[in-house]
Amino acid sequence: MRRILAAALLLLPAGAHAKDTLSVGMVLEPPHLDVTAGAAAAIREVTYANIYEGLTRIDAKGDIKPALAESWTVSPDGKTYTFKLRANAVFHDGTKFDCGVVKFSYDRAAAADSVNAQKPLFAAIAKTECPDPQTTVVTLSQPTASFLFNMGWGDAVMISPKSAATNKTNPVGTGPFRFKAWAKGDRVELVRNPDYWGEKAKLSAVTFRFVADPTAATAAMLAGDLDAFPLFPAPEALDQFKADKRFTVDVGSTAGKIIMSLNEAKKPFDDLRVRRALAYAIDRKQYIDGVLSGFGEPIGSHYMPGDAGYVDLVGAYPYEPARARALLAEAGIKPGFAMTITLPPPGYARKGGEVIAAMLEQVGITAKLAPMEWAQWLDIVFKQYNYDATLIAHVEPRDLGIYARESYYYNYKNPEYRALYEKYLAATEPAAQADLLGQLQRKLSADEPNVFLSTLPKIGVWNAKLRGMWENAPVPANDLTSVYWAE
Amino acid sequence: MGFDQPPFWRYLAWVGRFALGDLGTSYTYSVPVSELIGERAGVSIPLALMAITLSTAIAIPVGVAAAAWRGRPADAGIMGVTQIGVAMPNFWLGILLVLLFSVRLAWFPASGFAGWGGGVLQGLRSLLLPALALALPQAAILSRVTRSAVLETLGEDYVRTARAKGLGPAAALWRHAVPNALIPVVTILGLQFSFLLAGTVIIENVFTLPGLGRLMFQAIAQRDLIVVQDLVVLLAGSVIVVNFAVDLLYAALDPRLRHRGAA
Amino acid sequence: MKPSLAIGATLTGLLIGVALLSLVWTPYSPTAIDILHKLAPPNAAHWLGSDSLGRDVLSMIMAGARNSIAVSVIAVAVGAGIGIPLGCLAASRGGWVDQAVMRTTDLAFAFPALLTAVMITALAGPGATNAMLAIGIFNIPVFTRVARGAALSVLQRDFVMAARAVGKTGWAIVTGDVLPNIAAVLLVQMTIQFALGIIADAGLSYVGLGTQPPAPSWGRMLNDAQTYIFRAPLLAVFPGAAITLAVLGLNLLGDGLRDRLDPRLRGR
């Protein structure tokens, strides 16, 4: 038995050093590691920063600041700017980065063969030149008060012509930290480039982990396996880990609004009644509490609590279940009526869906519930439009829009609401289009084309010795060029 | 690719193929899906060996003790042990050592592979209690099988004429019982092979094992048939080649089939 | 009485008594969500505790039987209605048709069963009656081999010899006397497949293909508890206990069944 401790204790770590390197988990895996050709924000959670810069870049408050660019100047017609570039920079394939880069980077996401998945960022870009190797001149053909933002999305990176068709595999920037390997299904290693333009990082290695399961996430931070989960997918643990001295909790917002979309091209969906009785039917208050663990603020239409022009609508379909039940009886539907809410894989659908499910049984309807992966979920819902009910977060900020569009998942085709989006797409006061947003909102309220339910929070969790973590992600991103351990 | 084939044909091409060894490109990965089974084979296979020396390296000493304390409540103890063991999940076992050894005593991981890299003994930390979570109740099964073998053993006309002619209770038990007790053990242990493989699906589960059981799993969540078909036909073959093995073994080690192979 | 059978048939009465008390009676609804008094440790109103919605533990447990069994006998008999025709046929005509279902059914060993199960369940589609198939295709090899085996050495004796030569024959001779003296071998392995499908059974809703929410399955309890493994390591030892003991009572009924029905292996 002796003999079986020593070597049960031969196998723990060695005692602790000055720790400087990290692991972080993340949800999904990206597909691939090529940021100019991909939209999964995956891709952006491993490279954005990390192995990618462009020419400018986004922080960790949304601001635009300098990167492969040391500084710019714009023309007083808002249509040439005028970059310099770093000197030194060099890719981690030994290319050094000058002009030539800049105009093969641009030219390459705007070309007509481009797979770029954000490529009318860069149709306004006119042409671009090299006056000399460390300047840069774009010309835009109007002016677009997004361009130095939009440069700073991962898409705009700059990309050495060299290692351009690989990077998909072997990705290659000119970022602080260069590709180590990629163990498919489980992790993407990233190693310090000693070789940085600007300060180096402090971190000399870093792991991505891909752990979808939020039981195994929180095991797996518990246990010390991980040391930062920036998008942490199991709310319902956080408990424990704000107990916890070794943990810092950093709840975030997001652009994110949590719904139950109604599929209005089925019956008995196309009846206001029973989309009023489904509202009337979900405690948002118990949704929250229970599926999100507390973090998210009841939402009364597809807006999110204080953008511009917020009204709060919460209190419009308070939880009144006898309500829910003589509408639904109005509407001639028979307790015992089934639907099924189709669940994509993240927390706040399949557990939610379970909450809601127990919800809506107590006003007669039997909810099955149909989890799937987000493949299927894409194709039968989004895709297909063959759905009663799906759980689902719109995470695109001031989406009122969608309400408007000709075809969508919901089915949601209101003239009046249209003629009030265009109203508000002329509007110019900003009076006027607050008023207007308002009466859109109301009307979403009124006519209920979803049941709307909270706001989706981000909730981060790390080792509480971490530095640098961003709190927030304007863009997503993973950034840690700045993160280092305290003592 | 293809598509433009009936699929039919798609499918007697990959048949094809597959026989030449070349088991075709992920859909998802866009690699060739050997690379892929190549990595995760190198966390599956060991965490199989592994769970099936441990599983033997308990199962025979139990058994035999159970057999040799035969009728003593060390024996009932041993047995009835066992019938738990054998009735216990084994991903709960391996949810119940999560609670003990990396919740309440933090000396394992609780999840996750650390890789080669770091050294063997690295690696084979992150394996060992996922290893233990599958070698427990195949070793229940195996010392109720060694347990009654060696008992059977010890009650042929041999061993007894061999006690008879002096030999002590412990001689009888190591040279004779225990050796022939073997050829029913193997047999067995080959076909724990196969709920071996099954059960390392679930098990890399509960662990977040990046094994072949991970792989099925997204490749299924994918739809990446070509990893699914390739995998599925895969494990099937090693079963068949260890079921073969299992029988070359059985004829080393039954005296009879040896003696007429050395005739 | 053997000990084992004695406490063999307690345990697989109480399950079967629970599941079937389930249909008419549980503590509370176990589909009730509770937010307000959510991960409780046991107490007077909640003898098990409550989930992480509130759910009643207990209730959940009982109820989560009645799905297990549903499950598994459905997958036996599947299994038996198929693989015990199929065996009997192999052993009576023995020749090319013995051979060629005894090929099949080397061959559908290969495949790990849970392993496929897992494969056709996430094809097909999750759910209990994909489950159910799943389980209960991998049941048949399982009763050809058997029925076959037991068929065989029946077939030998002396009264169906007899009965031959009387010129009784085929399907005749199968149902009239090789079925009544193998039924006791067969109920023997089905118990043991009953025992074998609960496991899988919850092993597939773990992985989230078996059962789905809201009906309550032990496997998605175990898989829900891991979560909340640090503060509410209880929810992940119930359900677990739960399948344990329904595993353990069916093996001891089978194996105190065999020793009762099996002359030769009693004493063993």
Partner chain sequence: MKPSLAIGATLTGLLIGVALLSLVWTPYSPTAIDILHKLAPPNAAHWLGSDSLGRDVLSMIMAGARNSIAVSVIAVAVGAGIGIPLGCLAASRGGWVDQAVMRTTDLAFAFPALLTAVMITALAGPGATNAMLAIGIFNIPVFTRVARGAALSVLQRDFVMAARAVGKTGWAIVTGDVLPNIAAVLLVQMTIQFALGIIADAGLSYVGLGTQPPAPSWGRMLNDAQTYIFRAPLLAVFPGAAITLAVLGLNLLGDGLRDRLDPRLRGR
Given for the second form:
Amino acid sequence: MRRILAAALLLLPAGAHAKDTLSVGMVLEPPHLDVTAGAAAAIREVTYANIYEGLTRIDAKGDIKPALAESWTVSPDGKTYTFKLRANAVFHDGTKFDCGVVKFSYDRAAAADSVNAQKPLFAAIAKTECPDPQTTVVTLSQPTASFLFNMGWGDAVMISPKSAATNKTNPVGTGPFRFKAWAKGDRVELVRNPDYWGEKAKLSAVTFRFVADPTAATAAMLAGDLDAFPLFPAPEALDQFKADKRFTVDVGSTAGKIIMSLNEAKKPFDDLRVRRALAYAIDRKQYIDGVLSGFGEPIGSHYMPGDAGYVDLVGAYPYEPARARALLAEAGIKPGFAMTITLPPPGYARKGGEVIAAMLEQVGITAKLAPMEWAQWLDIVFKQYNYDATLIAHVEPRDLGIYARESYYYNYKNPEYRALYEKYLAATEPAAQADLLGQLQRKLSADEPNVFLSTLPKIGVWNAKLRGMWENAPVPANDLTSVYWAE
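Show the same protein again, this time as the form predicted on its own rather than the form predicted in complex with the partner chain.
A lone chain is what you will see next.
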């Protein structure tokens, strides 16, 4: 065996080693790195599973897997979850992971002053108890069929009390990578955690580089400056990469729903006739072909084809400009009406805005396009609700609950929908769940609070020697825990 290893080493150039670092491209830079304090998917794309871990995790297939909880049991009434915790997990700041950390993390997420973007995920938790350090008992106020899945979201990760206040700039978790550095506007660097409780990462270091421009992203990949771009922003360049044996091109799916979000707190978007008119005015196939190079599927509600309980509602609003004009006239909207569409950096928005503006012009609407950077969008649109319409992809999985919130940036407030969602949460039988999911999707289609456009495809381009990259993205993540180079 020693002779074989020695012979193999002689094949490498003097001083050379098998590659074990990775440079990953991302379009958007995270506003910060605390996954429990912001909605931006880019935070999760850097940190989920790499730095932070929850009791459960979502894998590449969208299945629930053990993470910091090695196992669990559920009471017959579906209200009590007993988790057996990993005995040897330690935070990067030296804090031992135990039940006290679980209680701190869940209580913090559900607190009145919580800034967790998915605070409703924790609303059903009545109490978290610690019979011993390695056992956590979570009691819900009502059965919640999606509880284990929800606790696998990035927003439900475990947080060390010692470092909770500084996670935005120095993220600390229990994961297989540790945070090293953040050069704002350029990159975030991670290094392998030698004290990880599970299987050690095969990569010694990872650098996430932020490249928003599609042309620059293409050039960086071709030059070898980047090893991988999991959400490649230039689908029009894929044929070039497919023809180059140095690269793997992998087109899969995400949980992303691309929508034209409408601010119902502003007139005339509070008028159902206007919202429906906008839906009839947009040719989804033309959007997909012109903006996504044919990748993606049209959607008719806020749910993904292939998810359990999906109802095909694409035909509810076919492309009918004449019908759109009639509805606008009925609502008192005269030709020449002007609206502003706010556009964050991704191509589905910037390029998509141009395509949609041309369609709206055909029904007498002048769409003014307002490009802005990601941090501006999060502040002006997502936090202040100061916009008319915007193009955005919601990438959280199975997130019909956002339409049942008391307050959210598109200002949809419908008691009937909220009551339906509460019934869905409490349902435990699969048939009842599927029926209620269908009712929720149909209600959104009927109310058309936003114009539902397309699924967000996962277009991945990476070095052909890389193994372990996710083909699909059931949650927003660049999970690098099993990625390695095949030499």
